[in-house]
Every structure is written in C-alpha cells, then in structure tokens.
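The chain that follows stands alone, in the form predicted alone, written as structure tokens.
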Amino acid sequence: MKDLGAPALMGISKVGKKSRPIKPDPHFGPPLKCTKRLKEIMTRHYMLSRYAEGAKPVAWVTSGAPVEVLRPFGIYTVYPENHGALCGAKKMGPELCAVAEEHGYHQDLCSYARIDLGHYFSGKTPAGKLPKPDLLFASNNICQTVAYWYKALSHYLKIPLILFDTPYNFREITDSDISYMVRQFEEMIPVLEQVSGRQFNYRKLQEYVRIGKDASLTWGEVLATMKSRPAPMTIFDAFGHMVPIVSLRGLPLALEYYRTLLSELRERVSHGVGAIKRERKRLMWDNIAIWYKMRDHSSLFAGQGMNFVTATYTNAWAETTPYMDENRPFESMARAYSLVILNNNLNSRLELMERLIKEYQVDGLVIHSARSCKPYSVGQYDLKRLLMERLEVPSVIIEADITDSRAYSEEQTRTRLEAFFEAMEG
C-alpha cells in the first residue's frame, strides 16, 4: 500500500482541483526546491494514516513524547499538535475550538486540546480523515495540559494512555530522576506488546534511537545554516520543514528528508542565495508560531528587510539530541526528553536565548505571548527585560494564539510592530 497505493491515491485526490497561482512576493528569494518533497512526504503520511486502522495498530503521541520506544512494535503515529497546526494554517481553528467549546471546554484551554476535541466531536479535519488510535501516548514534558486533554481522549476513546511523566528540572536532573523515568520505559513494554501483538527488540530499538539521533542532528545542522549572511531561509520557512522531525522521528524517511534539505541549504549559502532578497536585519522568535498569520507576518517582516533566522520553538527539536545514545537508549531518552526547553527553568531559558542572539548575530527579538500555551508565555516580560539590559536588543511582545484567530487583535499587533520597526531603526 504505502509503496503503490498511496501514490496513486495522492494522484487520484488531485483529480479536478485547481491551485490558485500565488503571486510572487518581491522581497523574498527563490522558494526551496523541497518544499515539493515536503508536501510529497506528509499528504503521503495522512493519507496512509486513513488505511492504517485495522492494518496497523496506531497510536496519538504528543510532540514531546520518546516516540522512538514506539516504533519498535510497528506502531503508526499521529501527532494532534502537528494537525492542530494544520487546522491553524487552514484558518479552521475557530470553528473546531468553538465544537470543543460547546462541549464545556473553555476557551482559554490550549487551542490545539480544543481542535483535537472539536474534531473528536465533529469528525471535520483539513486532512479528509484521522484513523481512530488505539493507544494515546503523551509526556507531560511540555506541559501538563496534554495529560489531562488525553484523560479525556482515553474516556471518550475506550482505549489505554501511557504517560511518560517527566519531574521538572528546577536546577538540574538527578539520578534518581533519571531512574524513575527509566522504570516507566520498562513499564510500558508489556503494555504496548499487548497493544501491538508483537515482542519487545532491543535491538529495533536502539536502532530507531540511532536514526532519531541523526535525524535530529541533521535538523541542527539545517538550522545552523542561517548563520549564514544572507540566510538561506527565514524561521517561517522553518516551522514547515520541522514537521518530519517531530510526525516522523526515528523513521529513515525524516533522516533522508533532512539530509536533503541541508545539501540544499548549503548550496544557497555557497552561492550568496537568501531568503529575502535584502536582509539587513536579522531578528529571533520566541514561542509556537502562529499559523493563521504565517504568510501575513513574513511578507511583513521581509517587507522591512528584516529576516527571521532563529526560533527557540524550532532550535527545541535539536537542543537536546546529543544526549541521545544508542548505548544506552532507555537512560538517554530519558535525559534527552526531560531537559526539552519547556520543562528546564528559566533561567536556562535566558541562557539559551542569549546564546542564540549571539550565534546567529541576531539584532532583534520578537516574542509571541501565545493566550492557550501558559508554559510558553510565562515569564516572557521578565525574559524580555532582561535581555534587553544583557544584550540591549530591541525587542516586542505580541498577543496572539497558536491556532485560534479569535485571540488576536490586527491592530494592537500593527501598532506594537510599527513601534518596533522604529526602534530597530534608531
């Protein structure tokens, strides 16, 4: 199936549909050869995701869960949070988080719990359809909201969670910490043997571990490239490119992507090529993006000569692979997944961002106070102030939502930036 069927699937779901023609934006560069690739790779991995129930098992796993212990049992994944941002992009979000709504949920829960239930609830997705799970997978590594947003999914669903419970790191992880996440690996081995009717091997596992790893890196090394003078693509460009690191980790097909995507990258760069034509000024984001306004912001930003070359949302993916050993694959996921940027302390936070400003000769930062994601946003004022007396960059808080539009505000936004487009300046 995933070798013929779904090519000609993919063929036949294009049958009478007419793309309206983008009008090139003046400001920007050639557009990335693997944008096609990437389209190719994840209409290939929804629609196989249609046939997978009943032929494979198929379990919901949140972003920051160690999928890689999944994939040893022939599991097929599906990422919530990456169709929530789908459903953002589409500018479905308010309709679904409004189902969801209805329901009793309230609005300031996290726009992507609410998509995933309004679609729960309704069935309706840009995707044409997601197979029923029979499993859910989540760590609370990113926030504690997905624990109880997959309680519900569970109740609703019938079937069994499996929650990697991560402690906080308040100042650093301890051994003890490290022990206690290792027995919950060794726990749910006869769990998902059960779900899956296949044996546990160690050795599959280390080896989805291996090519996690290389992947990861690999995605590191993509991202590096916008150290570059002119950069070869923008942050925007980034948060597309990320979804194979996160719906595909461990696969060979996210290593090859990414392997592909960086002799690309390095080619522009040995060639002078940049994402916008006239990058006089090189910012950073903080924060998810915000997937309805991804084209409005971009063509605004590069607009003012401005590039966004670093995200601490994206730098996430690959922030803590070298952790990672196939050696050793239980203890080093367990580091590797407990040190992610929304479960370490702020001040950690602070450090990694000044470490980026400085890498990527950044000479502004923009922050995204995202209403539904708490452990994002929190502490963004303090952060903010403080890099502006360290590094006294300019920098601007917008208030928006991941994914639901209703949060947003296009003229608070436009007077904040314009504010911030003349301090740049000064």
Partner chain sequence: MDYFAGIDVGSLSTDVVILNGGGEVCGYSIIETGANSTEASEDALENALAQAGIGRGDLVKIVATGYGRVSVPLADRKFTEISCHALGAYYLFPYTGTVIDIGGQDSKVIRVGEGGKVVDFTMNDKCAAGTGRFLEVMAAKLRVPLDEMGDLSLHAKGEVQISSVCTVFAESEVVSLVARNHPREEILRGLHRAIVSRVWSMVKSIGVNGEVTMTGGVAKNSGVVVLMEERLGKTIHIHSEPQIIGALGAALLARRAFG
Contents of the next structure:
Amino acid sequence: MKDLGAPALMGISKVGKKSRPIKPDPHFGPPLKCTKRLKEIMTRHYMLSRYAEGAKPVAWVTSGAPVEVLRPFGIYTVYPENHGALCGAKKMGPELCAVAEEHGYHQDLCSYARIDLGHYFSGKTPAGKLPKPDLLFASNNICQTVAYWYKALSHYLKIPLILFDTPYNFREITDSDISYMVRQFEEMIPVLEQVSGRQFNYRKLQEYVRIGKDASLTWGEVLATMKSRPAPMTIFDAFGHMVPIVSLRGLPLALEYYRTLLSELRERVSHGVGAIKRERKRLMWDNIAIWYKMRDHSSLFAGQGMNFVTATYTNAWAETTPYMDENRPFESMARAYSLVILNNNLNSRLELMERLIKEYQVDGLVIHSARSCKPYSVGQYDLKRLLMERLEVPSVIIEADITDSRAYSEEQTRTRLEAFFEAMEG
Amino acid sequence: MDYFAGIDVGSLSTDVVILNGGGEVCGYSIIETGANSTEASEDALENALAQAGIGRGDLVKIVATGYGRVSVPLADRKFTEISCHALGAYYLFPYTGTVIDIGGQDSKVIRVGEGGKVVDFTMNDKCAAGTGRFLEVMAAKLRVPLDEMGDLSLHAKGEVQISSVCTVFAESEVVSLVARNHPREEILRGLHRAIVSRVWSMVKSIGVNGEVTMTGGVAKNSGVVVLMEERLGKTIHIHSEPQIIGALGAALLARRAFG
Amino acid sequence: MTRKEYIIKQKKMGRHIFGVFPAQYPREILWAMNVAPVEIWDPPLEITGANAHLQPYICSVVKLGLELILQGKCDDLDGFLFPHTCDSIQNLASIVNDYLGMEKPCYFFYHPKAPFRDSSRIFYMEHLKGLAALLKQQLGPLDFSKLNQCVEQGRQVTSLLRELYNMRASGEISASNVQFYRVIRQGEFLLPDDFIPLLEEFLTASKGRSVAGPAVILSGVLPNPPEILTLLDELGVRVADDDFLSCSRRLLVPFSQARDPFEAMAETYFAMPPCTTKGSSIDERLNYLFGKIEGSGARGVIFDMVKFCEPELFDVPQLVKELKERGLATLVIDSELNQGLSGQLNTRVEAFVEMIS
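Please move on to the form predicted in complex with the partner chain, as the form predicted alone is already shown.
And the full complex, kicking off with our chain again.
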C-alpha cells in the first residue's frame, strides 16, 4: 500500500516538450482519455507545491497516514513515497540510492527511503523541486520502516515528527486499540494548531472525511469496472490513476476526477472496449510496482494476451473505506487506517486475495517479492503455496525491487516469466 | 647493519619488503601465494633476502600482514593490512590523507592521520562487487587478459551501463550485452564505472582528506584509475609496484617496533 | 545444565514452556502464570527449511527462529509469544499463526512506539492486562500476589545485572568478555529462582581488575558471532559496556516505586534505555551512548549488526557521524548468525583495535 503515481507524473515533465511520437503498441486498445485530465491535475498540484513553501505549512506524509486530519489546517502535503516511485520510473533510483549509501545508509535498506535521503543530501530530483517540510507525518500502518526513515529526516531537518502508531492486527482489532488511536488524534491537534497557526475546526474535518470517503468509494468503483471482460483498463493504468487517491485524498478534486474516470470506464465497458485487444487471460499483481520496468512489463504481458485486472496494491486505498464515518471521524479513521492490508494479519490477506481472485475471475498471479518492503513481502512464499492449494491458481514470484534496479536481474526474471507463461497455457 | 622485513600474505600474491636501518628498501619480492601460505612466505622472504644480499640472521624483526598473516611462523608480530597500507602509503607519499586499496578479495578506504596512523577506515562487505575479483570474473567472461582490460576500456567510444550491483547478476548482464554485439571496450568501460561507483560510496563515507594514494593490484588498472580521478577531481598517487605497499608498511612497523 | 536439560526439568516440574521471540515482553506476567519463557535469538542450526518460507533478504534471527519451529524443535513447547519488534518478526508471527497449520497457541505483544504520550501509557497498561486475559484462557487466572512477587524478583535480577555492568564499566571485573556474556545470556531461559543465584555467584567470583587494554562499547542486536568476543579477549580489549537489544537495552531498567504490579511494569517499559525498535529518537540514543562512553572511558563503538536488520541499520549513519564528530572511533560490521568470524571481519576488528591502541 505504498505510494506511487509515477507514470502519470512522468507525463508531466513531458508537457511542453516535443517528444518523438511513440509508435503505438498494437496489443493495446485505445488509450484512456482521462489520462490527459490526470496530467493537468497533477501538474497543477506540483506547480502549486513550488509556491507552497513559505506560504503554507508543508508536511511530508507517508502514503498510509490519515491525511484527512491535516486538511482542516490548510497544510500542504508532499508524499516522498510518490516521489520515490517517480524517481524509480525515471530510472534515477540507483543514482539517488547511491548518494544515501555514501552517507552510510546500507544498500539493504528500503529504496524509497534511500531515494528520499539521497534527495535530501543532494537536492537531485526529476520533479523540479520539493518544498521543504515544516512537519513530518508518518504512520506505521504500512511498515515500521517509515518510522525509522522519518525519524532520520526529523533528526536532519530538526522539525517535529508526528507518528500515528497503529497496533498490528494480529487478531481482531480491539476497543483498546481504537481508543489508543483516537487519543493520538486528540494529542496531535495542538501540535497541528501550532505548526499551522490555525485553530482546529471539527466541522471541516467532518467535511474532509466525507469527501475522502466518497473519493475512496469511487476509486473502488473504478477498480471494480475491471471485473468486466474485457477489462476496460489494466492495473498498470491503475498504478498511475491512483495518484489522486493517495496524494489528494480528502480534497474535492480527487472525487471529481474519479467520477469522470468512472464514467469513461463504464462507457468503455458498455461498448466492450478493452485495455488490451485480445484479453485471453486475467492476472492479479501482488505488491508495489516495479517502477523502472512498468512499460516493459506492460507490453510484455499485453503481447501474451494477458491483462492484470486487479492488485492488492491498488485495492488498498479502497478496501477499508467503508469504515469511514463523518459522524465519528476519529474513531472511524482509526479503524479504516489500522485495518489496511499491511497492518492486518496474513490470514485476512489470504482471504482478501481469494476474494479478489474470484470476483475478478483471475487466472494467474504475479507476485513481486520486493526487497525494499518486508511487510508486503514476508509471507508471499506461503501465500503462493496456499492459493495454489485452495484455488489452483498458478503464480510466479519475481525477486526484484520497487526502484533500485541494481537488485533486479533481467535474465532471471525473463526466465521465470517465460516459465509462467508456459504454465498458464498448459 | 640491522634489517627489517615485512611479509604480506594476500589471497593472490605474497609480497616481501626488506628495509635497512636507515629505512631504505633494499630488497623486495612478489610471488604467487598458491595453496600453502607458510611456504609462500618462506620462498618470498628468501627471494627478497637474496636481492638485498643478506641472510636471515641479519633480520632483527619480521612483521606479517595480509589474510595469511596468522600462517607466518617466522613473524615476530602481525598487523592488519589496513595499518600497513596506511603507513606504507604515508612513507611513499607523505601528504597522503586517504588510501584507496582495491585488492583481489576486498577493497578498503583508509583515512590516514599524522605519522601514517589510521584515523578511520571502511571495507567492502562480503560481496565481491567492488573488488579485483569482480574484474577478474568479467575479464574471463569477455576473454580479455586482466592486465589489458583497463587500457582497452579507455579506448571505448561510448559506454554501456551495467545496472546490477551483484557480481552474479552483472555477469549475466555482460553475457546478454555480448550477445547483442555491444563493443567489448564499451562493456569494459561500463564495468570499470560499476566498480568505481562501488568504491566511491566507501570513499564518500570516509571522506576525502588531503592527497589520495591508491594501493593494491587494481591500482595498475588504468581504466579504474582514470575514472576514480574523474570522480575525485584530483590526481592519485600510485607507486610502480602498488601491491607491495602492504609489505612495505609491515617492514616499517617492524622497524618502528625495534626503534 | 544445558538449555534443553533445563527446559525438560521445568516441564517435569509442571511449568508451561513458551518460545519467545525477540525482544521486549512482560516476563513477570509469564513467570506469574507458571510459564518458563525461553527466548529464541540465535539457535545453532543450519537454515534449510526456512528458505522455503522467507526471502533471501530476511535477517537470520527471523530465519533461524522459523527454522527451529520447522525442524520440530519446538514441538514440546506450550506456546509462542511474538513481541512486535520489527516488520519481519511481525510477519513471521502471522506466518506461524496463520499459515503453518500448527496447533500451538500464539500470542502477540504490541508495544507502543515513541514519542511516548499519555495515550501510550494508557494503551500499554491496557495491553498488559489484555495479554494476561488472553493467557488466562490457556493457563488459568493470574494470581495478583504471585505477580507482585515476580515483579520483585524482576527487580532483583535487574539490580544484580546493574551491579555487574557498573563493575565492568569501571574496570573492576576479572571475567573475560566471553565469560561475561555467557552468564548474561543465561537469562534468556533461566527463571529468576535460578538466574539470581547464578548472577550472585558470578558477581563474587569475578571481582577483580579488568584487562588493561583499550575499552570499547558494542552496539547492535546481540553479540554475534560469539567469536568476536573471543577475538576481543585475545586482543586484550575490554568490552566496557554494551548497547545490545538483547542485553543492556532491555535489561538495565530503572526501578519503579509503583505498588501496582501492572503500573510497575508499565513504568519500567517507558523508562527503558532508548532503542530503535521502540522508536526512540537519535538524540536519545546518542545521549545513552555518550553516557556509556563517559562512564567507562571507552575509545570507540563497534556496531555489530545482523545483516538485513532494518531497525538497527537505519540509525547507524547518524550515530556514527555524531560519534566521529566527537573524536570517537567507530566500526560497523554486519554478518549473519552462526557464520563465525570470517577472515575479513577478523581483519576489520583487528584493524579497529590497532587504530584505537
């Protein structure tokens, strides 16, 4: 459930630049019209960020943090994980990671963190410029890594860090867990008031929770269109179109965007327009994308007539949304944010994957074992085995990394994928 | 006259340096270590003694260093090659503040302080990337003699990027680059860039201080040296026999221990 | 008596045996419920089966723990306790509980992460009681006065350990580094009834002058490989203090005056030395290290890392930088468990000692 959105952002830097037209891949259906709108929104958002520094308080936020609570304070939010994905897609991962390594960060550490620290030390970024933060806001509902990483930032930048601590759900969530998280919300209000110079407005928070929920629900409906055969988009599209739900969550813009996207997708479904021309097999993706290989993989699978129709990853921003309730904003956010896939036990993950496989009529599963992301990856070998036992779904594991391409072996991956394609046909 | 010997038993070669009481080198030898490091140290010592024109009885103190330092029974003391390389480099180039030593099995970056003392150091981890071994593997894969690969890489018109850190992954990358008919020189250039990047992380973590001296067998590889100098933005001191710096440092320590 | 013999003996005495994963947990509750916690840090096994469940980039503490289970060496245990120490242990807990199809009770203990606030304290107290309530279903009710006794015993253990650590810091201990950790680490499976006399005996027997060589501090998860201690002994180096997760970070806790045992345990948790697994800030960790350096005259710190240990590796760059700025020597090494001391590691440690000598 980490952040992304790189492909869309890759587009941004191309705006205004005359690039050679890329020859359209004959395996794909017509491109989504909404992509243009997404680019506009994200360009605007990133343009604004250049003026935010000094004008508005800026927070660097982890992808799983309950950002709604920052919104009433007018805090401008930046997502380093999103930036990491962008650097990955731009193939700048190794370069920025190496900078962090020069400062003593071991190459075994999460590459989003290394990219971010590398950016901190060197100022290098493909995104123009990231506004310097006044506040760090992290939640360990996606990993403990973000806590270590943001702690380092807090030490270097000498700015406050708010950690939203979400007890891991080894079993069912308890009342005590919920009250702990609700109390943390109450404790962070005075800090946020101080950083922003604004008084907390409860009614505004309710409003943001409501909009955030509506946007997430709409995002869920967007994903659900891929239940159709052929699916109107691929998960590689979704990896890009999820940027607003991650980094503009709670803002009306995100909701408006997903409504537009949803109607386009429904239109495609009603006309039987698929993302790829010949959808022979339907696949599920597990874990964060391999950002530097997105384009290659997208063509490779399309060429095989295989389409990714669902992913545990994109689903993470829709899965727990129904818990959100503007009438009990803190309590409901505690539940929604604590029960996300990576903070929930592996049994519930297995059940979730079984459900997705059935609902989306999945024929095969590609599991990205991401060196950077232990909470997402530890347990995948057993998941693979259990899903085969229970549903006889063939699957393949790719050992790779989200952005550090130095940990990726083209040859090894190719061999594994080819074997998988053969198994799918057999 | 008193004489002092330094013996450096490395994974590939065993080197001996003999100093006289005035601190001048009066004999040295470099031989392959082979399977028996005790024997190698004996043989290398004999060669160096012969070159210096003295007998074993003229030696006052012997210091052993290198991986095989424990298997040199004739040594009076042993020191790590880190202390020895620092002192050896300092002796040859007194303004040395940083030593980059890329050996067959490992590489080190050493920060040298007053009198050639080690102030800080770092070493590569278990992995072979960033060591001479990496180049050896690739030289074999590309069928290029090890001692020619540096010069060849300098003749490259372009450069291919080697993205993998791991030696095994990089090897398979090289195989597919060869299959796609990339010029050998360009692949070599990329490989040299890869090893320099690895060592560069270590250099940065220790920090560049004063003048830089390179030791170890890989210092003979012009391709690595040129790229490293590019990164550093300054020239690097290299002795004509960079492998013997460890043995030289050991001999200096032997002399110091006696004095 | 070996660990295995001890476990068998405890079992015969009617005690429940729990396998406990690293690192920090309310041992007093277990003691009071007639459980002998046996900690699983670095079982001496070769990893074979665990590779089918865990990726190559997972640390060997986690792998060996799972290996121990897979090899059937935990079959006689009555349950497992997994404290929430890091992402890998968290997911391992869930693999064992959800995926391995084992019929053994698994418990999970979540400790709140720093910075600590009122909410953390309330949650921790509730969580302690919650754990006791869960255990009750398997082990019967918790006797309050028994718990009080156990808290008292915990204080005795801590007090003896403190005395030992203080003696060592001031150079008044004749025991070698190897002997010291051999005794301290017995606490990973001995119950206080047996650990207290052992510590008392060791304390009396090892009063004396420490070796005269340079002093260092060790930091990391646990003293690994054990050969590093032997090497330091051979080089005449005194380990003057440590910042190990398995040792000082969870053992040297200040005393609580609280009369309620749960309150006493909670107070203890929040007053523990800083640790990355609890989310302590870099400044707190630095102050702790500087305190140890001042108290012992150590000239440097060896960061003895277990490979792939994210919580430890994230703090190291900043700790190293600040220590160096204050003129202290540092060495960072990382290795897997049970792999011995390679020639390369040996060289690094020796060179470090030459540097500070």
